[in-house]
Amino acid sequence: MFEALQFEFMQNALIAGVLASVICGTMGTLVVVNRMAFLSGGIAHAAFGGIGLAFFFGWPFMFGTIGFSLLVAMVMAAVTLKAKHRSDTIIGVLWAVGMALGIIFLDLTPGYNIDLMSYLFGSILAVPDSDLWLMFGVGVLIIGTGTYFYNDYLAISYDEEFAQIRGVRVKFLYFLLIGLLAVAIVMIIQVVGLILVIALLTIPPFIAEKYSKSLFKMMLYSSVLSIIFTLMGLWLSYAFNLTSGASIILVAGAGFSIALALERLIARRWI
């Protein structure tokens, strides 16, 4: 794989993978500890509507998709706060409608010749320099926000009602978290695609949670695991001419299986 690093697209792919891994490690940890995996999946699939809108109106892909994803994410956040007993149903509806809108807008786009596979399963090998800078900016924003509100998010993750009693602005921080999650998901779509994005957000934090004694360490371990999975997936895709996004997720899935097997062996005192 080292000879491939002479190519600019491979260098960009590695940088994009590392940036996406840091984003995944930070946001994925909050997703896992707050049990927001289904909500994340809803935002990821509804984001397809933003892709369709961006192409139909000729907007820049990244900004069009982020704008639509933020709008849908805010609706989902409001629903989960006001109607928790119906939130899964409404999220499912928004999930389906968002994808349907994206497909319809792509059908109506004049001269439609878009490769849907690149958005469904990622296009890490085609990430331009401009998107790398945007991913870097988003990564700094997420890490900065997580650092500034670390104690508040720690309290919310532990006990939401207790955090509210302590004076933590739970609703504001919840909407902020969902907004950052929407932006993070759009960034990760570049790497593994909207179908597989939920796996990269949940698998590394799930593994890291078992070996972490603090929220910060869980974020750190998740980021490192994401980087390892991404680099190994890229190597496999290059060596065997496979789809890069799917390769990354398969490596993460293998890591997930190994972690579960080790956990059971340790529980039975076989290790």
Contents of the next structure:
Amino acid sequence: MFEALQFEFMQNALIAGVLASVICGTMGTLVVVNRMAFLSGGIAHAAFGGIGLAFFFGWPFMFGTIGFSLLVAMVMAAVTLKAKHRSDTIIGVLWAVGMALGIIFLDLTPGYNIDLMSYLFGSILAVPDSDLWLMFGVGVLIIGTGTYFYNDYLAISYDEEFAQIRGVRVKFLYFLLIGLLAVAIVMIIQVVGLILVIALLTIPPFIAEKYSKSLFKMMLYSSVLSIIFTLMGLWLSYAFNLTSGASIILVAGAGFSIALALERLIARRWI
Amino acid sequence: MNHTVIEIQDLCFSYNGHPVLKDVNLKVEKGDFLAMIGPNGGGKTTLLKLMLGLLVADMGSIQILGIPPAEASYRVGYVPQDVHINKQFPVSALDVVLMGKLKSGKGWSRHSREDRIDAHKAMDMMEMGVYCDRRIGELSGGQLQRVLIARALITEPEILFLDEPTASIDTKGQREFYNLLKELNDTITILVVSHDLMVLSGYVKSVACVNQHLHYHGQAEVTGEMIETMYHCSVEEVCPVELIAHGLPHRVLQVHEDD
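Next block, the form predicted in complex with its partner chain, ref. the form predicted alone:
Entire complex below, previous chain first.
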């Protein structure tokens, strides 16, 4: 493992893994407590439409994808706010249409020779310096916003009606949250790919939730868990020549199972 | 002294095309202790949410403290019905109470030392002082109810709305709880939604029967100590909520003459 660290791509992969983990831990916590896992999956898959558009029109990848994801995310936010009981269906439709759009645009792109797999399952071993800086910027933005509005988000997530009565700007903060989520998801796609984003967003917070006394601690523990899963997955992927994104998710999945088993054992007082 | 804190005129509200409330009129004076009773699905909680600005009426007008509900809501304390929402949520009892200190449009949302002292005081008042650091999932229904009441109290409300506040509290706890409300009533107008008027009877000053329509029975009619409750929910009843005096087959509240 250690001799691998002298390669620049490996150093970048580690930094990307840590940055994505902090982004995941913070946003993932808000996703889990607000029950937005399905919506996150929808944004992640619809983001593929942005990837297709970016290639077809020759836009820079990141900006095309972030732009399109933000657009889809805002539509989803509006729908989930207005028609709550039908929102799952509409998210499902946007999920599929976004992906289909991406594939058709890639079909239409002349001289198409893009490695589709790297977007579906991530390409953490090929993160350029510029993307690291972007991830760093997004991380700062998310942590800054999360700190500034911490108590507002806490109140909205726990009891939205009460927050609204207190005059908290529920709608604005909801749109802001989903906007940040869209940007975060595009960053995480780099690491584990769009198919596996939901796992990295939800597994660490799910495990952390039981042992956290506050939302902040849940974010902190999730970030740490996420770093552990990412680095272990990365090592497995290097050692056994496996797909990195899938390795990371399998490690997270194993962590999930162990956490559930531990919880059962504790509940039955076997430990 | 006598001025109106809640004024509802010709209010109608329907949900998915089904009328929930029709032609509701209500005037609540400052210092009142109003019980809103009626069958499940009769529109009590809906009316409460309309008064809090969480729902918007189809027709008619609501004025809370002389202004529209959405603008007045931060001057109103609210204790919701369902205390079991989000029980798994990673938050301590004290942090839930502190949510009562959130202010409209306040950006950097740190709680001040004074806020924390107030929150501790409110928890002590509800005899929940030792539970401040507990996670809400570890509290019983009754304890959580007290936390939510403490949260409503530190908003320093001018009106306090409580939706089925004693659903999770045992009979002894209920009496203590209503004694506390009676004390609070010296300075705060209180509106309680309940299906159980019996425990309320010694405390309320007026009663509103809600079943699509609303019938208000003012202080003159409600002779507190004697009321026991027993109500039928059939549509044929003149008043959907019938009150019978203790031991006597005698209606305490007057028949709604406008029916």
